[in-house]
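Okay, so here's just one chain, in C-alpha cells, the form predicted alone.
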Amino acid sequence: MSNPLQEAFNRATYPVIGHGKRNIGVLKDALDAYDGELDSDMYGAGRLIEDFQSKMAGILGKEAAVFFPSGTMAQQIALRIWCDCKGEKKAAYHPLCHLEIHEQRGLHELHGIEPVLLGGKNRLIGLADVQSLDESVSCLLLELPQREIGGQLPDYGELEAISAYCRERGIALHLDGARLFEVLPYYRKSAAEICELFDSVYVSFYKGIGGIAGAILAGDAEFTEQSKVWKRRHGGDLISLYPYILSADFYFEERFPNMERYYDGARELAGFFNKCHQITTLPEVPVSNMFHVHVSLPKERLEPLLVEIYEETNVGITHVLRENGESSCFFEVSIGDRYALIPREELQRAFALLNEKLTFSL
C-alpha cells in the first residue's frame, strides 16, 4: 500500500531524524575498518567477542558482560535469572515497558513469569510506586529513558532512592538501558556511575549507536555465567555473531563521543516545534536525544501538510504519524548524525512553513 508521507520523507534531501538509511552500506562501512584475516567468534567464544565483552563491562562498570543478538532475548533472560534467584516468578515494570507491549507475552509464555505493572501509563515509576510493591516481587525493571512517554527520565536523586530501597528489600534492579548512552549528557554521569545503581544492565547497539543489531547484558560474574547458559537455550549462540559485534564496536567508537551533540540538537529542535501553533513536545525540554511531538490535528489532515513541506523545502520531519484520539496525533523524534547536516536556513524555512500551515488550519 502506498504511503505518501513515507515516500515524501524518503525523497527529502535533509531528513531530520536518525543517522541515515539502514542499508547494506551500514555493515560494509563497519567491516571495511577491520582486517579481513581477523578470526570470527565461534559459539560465543574467541578473542573477538571476548575483547568486546570485556570492553563493554569496563564502560558499564560491571564485572562481566555478554553479547546477545537481541535485547528482547537479553532482557527476558535477565529477569528469568533474578526470578530464579529469589524463587518467585514475579517481575515489576512500567505498563508501557517493551516486554509488555512489543514481545507477544514472551516473558510469561517462555518463562512463566508474571508481570507486575507498576505506576501509571503516562508517568514515570516513582519511589512511592516501588514502596507499594509486594515483597514477593523478585526484580524491578526501569527503562532509562522511558521511550513510550517521550523519553522522560526520573530525577537522579529519585533513581538513587529507588536503588537503595530495592537493595534493602532484596529486590533485584535491572536497567533497560537500550538508550543508556543517550542520557549521559543530561545526568552528567558516566555509564558506570548510573549502572552502579543497578544489579544488571542491558544496552542496545542499533538505536543511538546505529549498528546493525545486537545487545550487551552486564552484571556480576555469576549472573553473566548464568546468562550464557540461557543464551544457549534460547538459540542465541549463533556459530558467529561477528557482523553484529564489529558493527557495534565500530559505530560505538564513532558515535559515543557525539551524544552531547545529539542531545543539544534535540533541545534546539524541540524549541522549533514548540514555537509552532498546535504543537507541543513531550518533554517540553528533552532530556535525551529523543522526544515526542504532539499535534492538535488529526493524522489525515496533518499528513498532506507535511508532504507539502517536504516537497517545498526538502526537509523531512517524520515518516510516520500515530493517532492520539480523533483530533490529534503524534510522532517520535530521535536525533542522530543527520541533524547537523541540515543547513540552518533550510531548517528555519521548513518550520516557518509548518507554523504557517498549522495556523491556517485552525
Contents of the next structure:
Protein chains: 2
Amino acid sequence: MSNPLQEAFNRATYPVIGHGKRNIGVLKDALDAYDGELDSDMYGAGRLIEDFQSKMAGILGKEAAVFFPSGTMAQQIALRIWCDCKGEKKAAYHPLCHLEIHEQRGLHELHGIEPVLLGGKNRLIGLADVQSLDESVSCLLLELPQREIGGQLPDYGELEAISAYCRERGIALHLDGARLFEVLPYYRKSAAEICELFDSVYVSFYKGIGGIAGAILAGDAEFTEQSKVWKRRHGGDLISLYPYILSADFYFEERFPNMERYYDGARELAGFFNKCHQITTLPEVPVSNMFHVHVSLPKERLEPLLVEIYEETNVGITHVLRENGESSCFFEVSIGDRYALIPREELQRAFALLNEKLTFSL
Amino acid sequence: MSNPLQEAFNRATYPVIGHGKRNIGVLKDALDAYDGELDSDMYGAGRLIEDFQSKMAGILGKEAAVFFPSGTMAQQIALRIWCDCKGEKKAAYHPLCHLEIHEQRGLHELHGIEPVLLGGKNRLIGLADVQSLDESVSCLLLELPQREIGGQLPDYGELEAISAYCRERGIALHLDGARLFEVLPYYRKSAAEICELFDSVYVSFYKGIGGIAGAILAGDAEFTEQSKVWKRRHGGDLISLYPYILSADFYFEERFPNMERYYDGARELAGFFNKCHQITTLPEVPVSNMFHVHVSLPKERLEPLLVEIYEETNVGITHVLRENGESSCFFEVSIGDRYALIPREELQRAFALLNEKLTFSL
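The form predicted in complex with another copy of the chain is what I need now, so please give it after the form predicted alone.
Following is the full complex, with the preceding chain placed first.
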C-alpha cells in the first residue's frame, strides 16, 4: 500500500520530530560502548541488570526498581499488586490511558481488574474527580504528561493535593511516567521529587530517551519483589534483557541532560505552528517535549499540501495524520535530537509555505 | 557468596557443555552481520519480523508463526487459545513441565487454567496416560525432549498414536519444542514432519541454537492471529524485538546444520560417563544433545573432586550440581560448539581422573 505522506516524510532531509530513524544502528551504536566480554544478565540476576535497577531506583527516589521488557507488562502488574493488596479488583485511570486504548483489555482479560474511567476524554483528571471516587477503588493511575490530549500536565499543587487525598483514603497512586523525564524542566523538580508523590512508578526508555524498548517499575522493596514474581508469570523474565538494558542506560546518559533543550524546542515549534492559519496546538504552550497539532482541514486535503511542503523545503513535519471528525485532523509532535539539526532558514521557509498553503485553502 | 565449583568451571580452558559464554559479544557478533540501516520491526510489523516469522512457519510446516520474547509467554497463550476454543479451562501436561515448575503458576494466575498432570515424574507421558484423560481437557502439551528427565523421547510410533488419539477426541495437541531442532537427528525426521502431528508448536532460540532469547509460536493463521492479541495483552508486543530476532536468525543459520554433531557428541560423552564408577546417565544413550549425569555421591563430596579435576586437567564438566536425595546428585549436560574444541587427550585425562577419584571414594 502506497502512503505518499509517509514516503515524502522518509525522503525529507530535515524531519522535525524524534531523534532519528529506528534502525538497528541505534543498538549497534549503544553496544559499541560496551566490552563484548561483559556477562549477560541471567533471568533478572547479574550485575548488568542489578546495577541499572539500582541506578534507576536512585534517580526515581524509590527503594527498588525492576527492569521490564515493556510498560504494558509493568503497569498491569503494578495495578494487580495494588488491587491484591487492597483486596478489591478496581483501578481508576483516564479514559485515554494506555491500558484502556492500547492493550487489548489485558488488565481485565489477564488480571480480572475492572477499570474505573475518571475525568473526561478531553481534559486531565483533577482533584475533584479523585474525590468523586468510590472508596472501593484500590488504586489510581496518573499519566504525566497525559499523552493522548497533547501531553498536558496538572499544576504541581493539584498533583500534591491528589497524592495527599489518595494517601488519606488508602488509594495506591501509580505514576505512568512513560514521559516522566520529559516533564522535569516544566515542573522544575527532580524525578525523585515527583515520584515521592506516588507509591509506584513506571518509566520508559524509548520515548524521550530513545532506547530500543524496555521499562523500569519502581517502588518499595516489597512491591518490587512481588513484581518480579508477576514478571515471571507474564513471560517477561527473559534469560537476557541486556539488549534493552544497555541501550536504555546508554541513551539515558546521552539524552537525560537534553530534556530542557527538547522542551524549549517544543515551545518554539508550537509557536511557529500557532502563527499559521487554521492551526492550533494542544497545549497552546507545551509543558514537555510533545504537543498535538490540530488543523481545520480534512486529512485528505492536508496530506497533499504537506507532501508538497516536504518536497519543496526538505523539512518533514509529520509522517501521519489522524482524523478528528470530518473537517479537521491532527498529529503528534515530539521533539528530540533532530530538531536542533534543522537550519533555521529551512524551518522558516517550511512554515511560511505551510501558512501560505493553509491561507490559500481557506 | 563464594561458589568454588562455578569458579573452577569458569576458569577451565575446556568447558564440556554449551556453545560459549553468555556475554554481550554473542549479540555483537550477530549484529555485525547486518547493516545498521536495516529498519527495526515496529510492534510486530515490518519486514524484519515478518520475514523471520514466514521462514519459521515454513520450517515448522505451519500456516503462520509469531515471534515472542519468551516461551513462557508463547506457551501460556497457546494453551489459553485452545482452552477458549474448546470452552474448558483444563490443560494436561507432564508433572515436570516448564509451566508447572518454572512459571510461578502463571497459567493459573493469569489465565485461570487448571493443569491436569499426566504420567509420572520419572517417565514420559504415554498413549495409555492420554487415553486415561477426562474428555473435558481442552489440550495436551507434550515436551520433546522431556528436559527434566534427562531429555527423553517417546518412540515416533507412540507420538503418532497420541496425535491420532487427540485428533479423534478433539483434544488440541501443543508441542513444547524448546529443543525440537535438537531431536531431529534421532527421529530422522524434518521439523515439519514432527510438527504435523501437533496443532501448535513453540520453539526456542537460546537452547541448541544459542541466540539471546526469544521464541516462535506456530499454527494455523486463525490461531496465530489470536496469539498476537494475547501477546499484546501480556506486554510482549514490544516496539522492537529485533535484538532477539536477528540473533535468532543468525545463530539458527549457524547451528541448525550442527545438530547431528551435537547429538553424536552427546552419545560419545555419555559413553565416557557411563564407563566411570558410580555414574549413570539418563537416558543411558542420549536421544538429543542433552542428558543427565547421576552420581552416587552426595553433592558435598562430589564438588571438591570435580574442582580438583578442573584444576588438574583444565576440562570443566559442570558448573552446578543438584541434590538427588541424601546420597546422590546429578547435573545436566547439553552439547554445543565447545565440545568439539576439546583436545581428545585432555578429555580422556579428565575422565580417567574422574573414574579414579570415584573409584577411590567408594
